[in-house]
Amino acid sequence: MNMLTEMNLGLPTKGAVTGAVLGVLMFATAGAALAEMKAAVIFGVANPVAVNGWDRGQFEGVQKLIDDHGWDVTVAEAVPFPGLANTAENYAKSDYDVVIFTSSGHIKAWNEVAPKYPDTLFVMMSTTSSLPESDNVLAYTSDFYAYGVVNGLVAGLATETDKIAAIGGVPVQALEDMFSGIVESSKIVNPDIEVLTAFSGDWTGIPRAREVSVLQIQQGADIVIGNAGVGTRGILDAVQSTETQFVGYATDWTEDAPETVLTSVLMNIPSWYEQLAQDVESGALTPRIELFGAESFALTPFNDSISAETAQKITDYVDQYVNGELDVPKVNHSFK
């Protein structure tokens, strides 16, 4: 595997040095070999492959760039928010062709750095509603409202108490979109549904996320959807200690707790990285936000906590939504 991993990056560690390029836009259209692509990916967490959900999905995407496209990739781990801009600038100054941000919390640094280095492509692999004022930017992300809709269909049909819980880290836009989708779709399939929402207050606190989840379960929620970064582990821990069921976020959580994970709603984050590689190869680098919708999501096999009839009903509803046969209105809710 051709990868360098860095902890708390200051200056980028020197890896295999590629030939200098005149600029990423010219580079892509010149037909240069993909093996010459030199990229850096910035994570806010340490050991992202060990953090199931969003960060593991991102890491799997990085692996696709390496294994399938021959890119030379450097990974910066545990980069704090104050160090993001400096880290990205150091990569640009060191002739990296592509710098990838993996969180919407990185948007400020993305906006700050991209216009300064026009010969480097700066990519956001997370939710954003706007682009930096620069030609050397791209963004790839999921339609989080649609993602919430699929989660809501699962939970709304699987619940036996007519109460489900959606628990997050911080009420950022992506979570508000996701939770809004959960509310709207779950009430379509279950008019008696009550959606309990709560936030742990950060993306790393496992004990706090566990505590918040226990409170929702005590109120009667029997299906829990969690999206709290590293803290999602605490949500799953709380669910495991009861007869409640958990819906996995972004990647497959089945191996973490087979009897507790009802299913996982896969976000297919590696496909975003595949699209990036194809765009670079083809020269399709016009600034844009590429949104991956319901057709990109998938459910993992259900465990035995629900009947085969209920599992089939969930699958049918999800298929109808993906195929445009089920209309779920887009209503934006505010959560605190």
Contents of the next structure:
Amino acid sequence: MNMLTEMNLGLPTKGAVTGAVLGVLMFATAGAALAEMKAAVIFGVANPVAVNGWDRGQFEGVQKLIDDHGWDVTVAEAVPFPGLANTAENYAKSDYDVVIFTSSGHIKAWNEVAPKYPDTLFVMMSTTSSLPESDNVLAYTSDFYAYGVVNGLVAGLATETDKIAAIGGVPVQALEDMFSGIVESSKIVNPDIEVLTAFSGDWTGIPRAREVSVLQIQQGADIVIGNAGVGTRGILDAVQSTETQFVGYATDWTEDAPETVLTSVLMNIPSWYEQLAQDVESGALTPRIELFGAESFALTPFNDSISAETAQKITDYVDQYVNGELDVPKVNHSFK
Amino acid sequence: MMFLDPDFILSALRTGTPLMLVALGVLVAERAGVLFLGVEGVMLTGAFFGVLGAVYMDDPWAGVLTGTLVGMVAGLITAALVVWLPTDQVVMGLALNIAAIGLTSFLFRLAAGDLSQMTPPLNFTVPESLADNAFFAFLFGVPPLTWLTLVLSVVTSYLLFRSAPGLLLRSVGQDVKAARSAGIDIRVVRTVAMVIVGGLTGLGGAALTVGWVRSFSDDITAGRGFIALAAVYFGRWYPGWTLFGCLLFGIGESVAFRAQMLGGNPHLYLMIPYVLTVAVLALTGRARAPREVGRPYEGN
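Switching conditions: you have the form predicted alone, so give me the form predicted together with its partner chain.
Everything in the complex follows now, all chains and molecules, and the chain you saw is the first one.
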């Protein structure tokens, strides 16, 4: 009952009916958490665990729900955009307690389905600037600008050519924020820096991402930051083939190519899922966007491509930024 | 220096090589009178098994061989279905493509742990004494499979148009009644042709994964098999023009990547190769395919 009271306190005033419905949902959700939560997670890619970066990070989060919280989780893979809403609806109709979307490309379906099924909690594990007009929604994501800042500090200090490259899949808002952070922070640690940006045009094309990356490297970039979904493999291949250095995205890329991966900037996506589980268990389900900032990021150990002195310098700058001692102005660049 | 420098040409060759190999396969199939719509699926299968072979045998050439051999098996299966049964070539081709996506995705999932590593590189190393010479640096920069493609093109062209087996194959694609009257076993010729076709297509798939990007992902071919098919139509079923069509697409893709540096919306530039393909096909006018393409041979 305590949980129910706490949740109702957080309700926006939308009338007694809505409040009662949400109250029932939350009570049911909280009650189910004590037993077993039934959740569905929707991926746009196939075999997410094999896609290092964003999707593997999400999958590790899913694993956390299963292993640490005993949730019964169903995973839907390779769901095409036109089928997202239908898939989510089917889970809601099948009495799933929670439906999780894993990409900002899923926002339209999230907006469409959530209001129709008030008894199910719809969660967005990706960047969004607004919530659906519904009380059964939550969003967890990283501050991509801050994430870009950390990447920019790493690349700006590690480069020897004063040129770094940021390669993306499609210029969505999260990437624009990330690349803006890279531009601004790398300038602070290296005033001579030139940031080359390019997009492969999709999230799945390894060959395209590879060739786009090769081109940036031919322009002089010696540190490459890649965020192109499945295509990031192509970026890594281009970097490895040209003996430059790669900054891993979201998860640890070291095992893929130890000599090529300078470091990885971990996004700690599983912590979003941990937060979700805690919120469900505690009943803190007020609609909100939970933003994970720089303090949630971490660097994996550097490889041997940079000196110990440079590595220390990078660590110091990142620590300063995380502790709020380094001020990086927020400037939004457009890369479209 | 942005366009038409050695790096640009190498990029176009890397992009065009898998297409050229696959297009050679399609060309042979259609010259034998088989509509090879399953090309995308066979290419995808070759791409997957190429990576599998390269990773498990730790040798890129072993991967290339594996992709080729599996492609030959796929070609044989195609022959069994469309030559011996014979089923509708359009429906069977589409079914094979869908089956290949399912099969490779399923197997990729099983082997995902092992395939997370890159395959060993497949390239030439420039001798140190020649590294400073731009011409030799370029020559050594050309992917080995591109050289192999050129050799195979010459061989295919010779066999098709200058040899007795080639005449046999073309006659089967042009007029089965006349060919049968001359004592040619249509089914055997088409079966042999499809095994060769499968090998070339599988090799094209391996050229994409092992020879170029060194990894596999679901549906990595992304329609390249169909682009190769379009190149054959563009080339009017002649190897030279077909390869030129593939190279044109490679050039279009390379232009698209480079044009991004001019600024503007990247999606606009990424349309270039496809617009180029459509434009070229439209401008080349109506081509006449070998007469028997797509017609099932009933044996009477």
